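The chain below stands alone, shown as structure tokens; this is the form predicted alone.
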Amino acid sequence: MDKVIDIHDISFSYNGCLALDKVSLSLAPGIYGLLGPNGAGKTTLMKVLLGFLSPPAGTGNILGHDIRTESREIRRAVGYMPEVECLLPLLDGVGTVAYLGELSGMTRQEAMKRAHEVLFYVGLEEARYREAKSYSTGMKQRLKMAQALVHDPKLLFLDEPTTGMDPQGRQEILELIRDIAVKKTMSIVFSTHILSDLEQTCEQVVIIDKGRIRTLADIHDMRARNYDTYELKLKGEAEEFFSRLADVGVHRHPIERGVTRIGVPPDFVPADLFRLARDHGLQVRHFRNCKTTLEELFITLIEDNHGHQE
């Protein structure tokens, strides 16, 4: 298949609000990043690519399936792991994995089957007999992984996998998503906050903002293709001097004990730094190249956009 995901001109509102505008997306199988800032349309256009909304405007299919008319097919063909709270308490974890199963459209033999199979995967072997009440957090994480690959998907969306885990248990969880992508004929799109597990996992990042895709980008070309990032401390009021930064294309990230964190353009020359902050009587007492993190570039072309749109 070329496209797990087709989407053009999607719109949908709340209430006259608008919350996905004119959204259009191809997605080939591989492994996504969404990411937004809150109120970006990230779990609208979830619940859109799910078939749990219907849009008044675009047209679209996910692994060719039409979003109006087939939507039970699509969660058939789907996995989905939700950020809330979805269990069930007083079923055990076999048998919720189980259950869930059965509504994806398994029979009630092959449904116990590979729910017994996927709590090995996802590590819950000897917890499965357990009532879901009794799980951690982790724990309930990991059901969720479970029961969203119970019956085989094609495509599987994430929503927060790894919230409220442990260091440890984030990074078992990561594993996990790496090894569907690479062992499992799987898709997978996930949205997080995180963007640290972004960067660990996913091959390209789909940026929503207000309600409109901004950029579809392979993470290492996003990486080549922007700004150099040095750690910048100054002595004396410097708020003129970021300001005349800015004209020239800096990007200005604070981050503690007066240290500044600054993205800066391409052709930008170091020493214009040390020229202007003499100009304007300030001390630069630290200044050192720094790797790029994923967030700053994340927070550049949001901000590239609204200015743009001003």
Ligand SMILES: Nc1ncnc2c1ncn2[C@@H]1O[C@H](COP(=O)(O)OP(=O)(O)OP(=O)(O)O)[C@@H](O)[C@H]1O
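Here the rigid core means the biggest group of C-alpha atoms that line up within 1.5 Å when the two forms are laid on top of each other. Positions refer to the first chain, counted from 1. Please read all numbers here as calculations on a predicted model, not as lab measurements. What changes on going to the form predicted together with the ligand:
Once both forms are fitted on their core, the CA shift for residue 52 between the two forms remains under 2 Å.
Relative to the superposed core, residue 246 undergoes a Cα shift of 2 Å or more between the two forms. Superposition of the core reveals a Cα shift of 2 Å or more for residue 261 between the two forms.
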Second form
Amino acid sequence: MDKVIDIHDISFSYNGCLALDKVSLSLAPGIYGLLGPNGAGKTTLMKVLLGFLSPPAGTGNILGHDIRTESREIRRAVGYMPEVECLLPLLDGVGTVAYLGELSGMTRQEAMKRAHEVLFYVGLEEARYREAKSYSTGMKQRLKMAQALVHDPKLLFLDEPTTGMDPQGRQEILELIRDIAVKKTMSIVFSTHILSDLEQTCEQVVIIDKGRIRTLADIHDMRARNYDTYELKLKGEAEEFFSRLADVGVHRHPIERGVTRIGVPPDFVPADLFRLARDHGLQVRHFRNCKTTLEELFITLIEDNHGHQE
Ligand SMILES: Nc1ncnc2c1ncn2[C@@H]1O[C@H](COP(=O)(O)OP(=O)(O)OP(=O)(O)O)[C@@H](O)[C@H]1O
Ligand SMILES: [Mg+2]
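Now show me the form predicted together with the ligand; what you just gave was the form predicted alone.
To see the whole picture, the full complex is given below, headed by that same chain.
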């Protein structure tokens, strides 16, 4: 199969409030981060892809199944770790995972066997006979991960899997995602607003904001090639100079404390900037290469796209 997700112009509103705005996305098998600020539409997008919410407009396939007519097949083949708790009263860890496995279409026996295996995989083997309600936040996150994996899905949606975890627990969840990535046993889409989670686990990131997909990009590629940043301080009238730089793809950020930050294209040569400054009668007082954090990159991408589309 060449695409695990293939959707076109999907829109969704809650009581007239637009949460997804003509979203199109085509993803080959792999591990993807879904990155966006609060309210961007990450959870809504996952729910639409799972067939929990039915969009009034748009079309799509998940693992080759139509999202409108084949939601049962989709749920069988897809694992979902929701953002909210999914505890069942009175059940212990094994009981919870096995029950949710049965709901995904497994036989009781099969579900029970797999429940033990996945609880072991997520590190809950010792707590598996405890009532799940008594679990700590980190344990509940692992339990949610286990139930998403129980029926051995081909595609896994994880909605903010590291939320509420302490640093060690977070690393362990990320380690599980990396393990799946290495084994290539299933595709994963996981949402987060913690940028370092993405850097550690996936190569590709889908950026969503205000219900629209802004970018599908390769993290390392993006950082290495497109967004090298410099700090620049000039003396003199610089508007014409900056407009010449913009012609060659240099991106200017607002001035902070007299320092302008510029994002430069891959073929940028600093000597050209000095020459251009001299030609415009400007004095370069300060010029320094600075590493762009993924955080800045994220903000830049969202700002850029607002500029282009609104
Ligand atoms: N059940 C609901 N009823 C009404 N509006 C909703 C509902 N769920 C979400 N929304 C709205 O839809 C938009 C997208 O929300 P969504 O929960 O998909 O965002 P998100 O990216 O998952 O955010 P977060 O990072 O906070 O989880 C927001 O404006 C939100 O207020
Ligand atoms: Mg959400």
